[in-house]
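In structure tokens, the next block holds one chain alone, the form predicted alone.
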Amino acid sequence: MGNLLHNAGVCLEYYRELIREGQLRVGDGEAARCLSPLFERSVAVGEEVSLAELYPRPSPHRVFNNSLELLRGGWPTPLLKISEGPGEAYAKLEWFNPFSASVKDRTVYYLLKSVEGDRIVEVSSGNVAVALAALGNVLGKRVKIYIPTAGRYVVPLLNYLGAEWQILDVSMTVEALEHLEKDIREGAVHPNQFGNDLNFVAHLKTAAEIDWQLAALGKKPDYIIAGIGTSGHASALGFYFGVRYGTKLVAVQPRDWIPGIRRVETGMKWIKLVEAEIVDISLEEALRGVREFAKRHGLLIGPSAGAVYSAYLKNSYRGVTVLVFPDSLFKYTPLLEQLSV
């Protein structure tokens, strides 16, 4: 089901109509092919699908029969009001996802559903590695991860999860892709977080979830602020809310280096599908944002979330702003000990 958007964004037209109108009559096989992975079921030609089907259905008693049900039934993750400017601001707390304690649980869940085979190989510097190892255990798949040197802090977690790993002398995950070729020749499957369009599609559902939460307050976002790594979640949120409400996407990239996000010029697929204001934040600013948020709200957000928060504090956003906080600080404590900032 990957590469849905390969033909000049064919599926985007169907997604756009669904988001704009709230429903869509499935007119042909191409539309059905595009919509089926979004709805996680077989969508038939002639059927009418509704945006409301993408909204979460939380368990009121918070009792779950298994860990996959914990992931899906645990949605929505919290939306926390953090207003500190002229407008209202809400933080989407994605560390409430159970496997990697990050937004990447959503991505990896969709990626693993899109591939067959019981051997998985991927490159990752952090949360995708942990999510793949954890969900691989649940789904009965053997996982091998190639890790850039900066991502070695996740190794103890991968060891406990029983995943195979190898640290490479490269600085970015995309530089490690060539190392997968031998594993693929030997039968491993590469879900490809950098090119599989389900990375983008997964977060259209995240956007619908945020929409559902804000609608309960009678709100709609004027701004979305999110970090960009693969660019899947930021671009999907920017696309969804841009179509639905004309919301502006503020995409945060590192001025130097920040775990979990990277610069646009390093190559990312989905950011090209949306209009975005690109904002540079340094590691020092990101960690200052972490400290500032902890002092004001008592929560330890991760470095990329600190970058998002720092970008928010730099500007006087009016209206309603949603900040995406991908994870918390806890898995980064070994890394923080090495930093001088």
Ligand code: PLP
The other form holds:
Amino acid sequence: MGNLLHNAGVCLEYYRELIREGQLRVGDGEAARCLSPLFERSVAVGEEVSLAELYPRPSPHRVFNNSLELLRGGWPTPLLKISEGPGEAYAKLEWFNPFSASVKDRTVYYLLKSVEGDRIVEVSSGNVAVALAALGNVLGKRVKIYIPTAGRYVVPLLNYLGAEWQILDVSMTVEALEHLEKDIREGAVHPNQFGNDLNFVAHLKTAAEIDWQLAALGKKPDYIIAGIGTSGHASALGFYFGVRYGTKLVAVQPRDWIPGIRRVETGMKWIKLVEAEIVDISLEEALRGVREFAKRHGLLIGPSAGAVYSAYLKNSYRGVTVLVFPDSLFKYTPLLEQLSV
Ligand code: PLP
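Let's see the other form, the form predicted in complex with pyridoxal-5'-phosphate, since the form predicted alone is already up.
Below, the chain from earlier opens the complete complex, with every other chain and molecule after it.
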């Protein structure tokens, strides 16, 4: 299930055709295997699937029967017009996801739905940890998280959610992966946000959601600006909109360190599938972006969102630009105190 994009990218070809044409006749078992996780149902050979099925179905009255319904019925997350440059810009506010208040609810929802077993182990220094602990509770799975030192600030949240955790003396999430092996040998399942293609697939749906929102305004994006950690959301958005409209992807990496995002050369799977302009942003610039956004719009965006916003302000983007803001500033207050910036 996690290796959808292997086999010489067969699945990508089906996704490409679906996105380009808006529909696709499922020709064989391979196509059905690739499309089923995207559509979250068993897609049958011979049926015609439509991109429109991936569009959100928001709850008009915002009354929900349980917290999973709150996640899915809460989509689309807001798209906020923030135009400041020569073109039009919209910010996708992903902290409106209810579990981790971040874009990672989407990834984790897809990952957890696919894994069997009731014990989960993962490495994360932030939003994935919180989303896994929270959704694990809802789906009846026990969760253990290994946390690199920089991710200490999520520990109180994991404690309240009742997840197990262990801090590791490593600086990056990827370096901690080897510590999982013992748990895996003892029967825990590792969803693997860094390698599981469902991370990418989850965000093809995020892309369809943004497409649906912009289409209501009669628009399509010329640029997507997004930060890269696993590269799941930036790559999927870049892929979807690149195929559909020739949209350009601007991928934001930290010059030094920014929570949630990493430099491309530290190794990430999906960014290789798309063409992207890579932009370096320092922590100082990212936090200046946070301040600037707060001053202009009154909203406290997270540091990686600040990096995305800072990348946007550096350039005069024409046409329509979509900026993805993965989370808000609230869970970073312990970090901000340490940084004294
Ligand atoms: N920003 C924040 C705050 C995150 O938590 C993450 C991922 O954990 C990202 C950006 C990067 O997202 P992705 O892993 O989809 O590249």
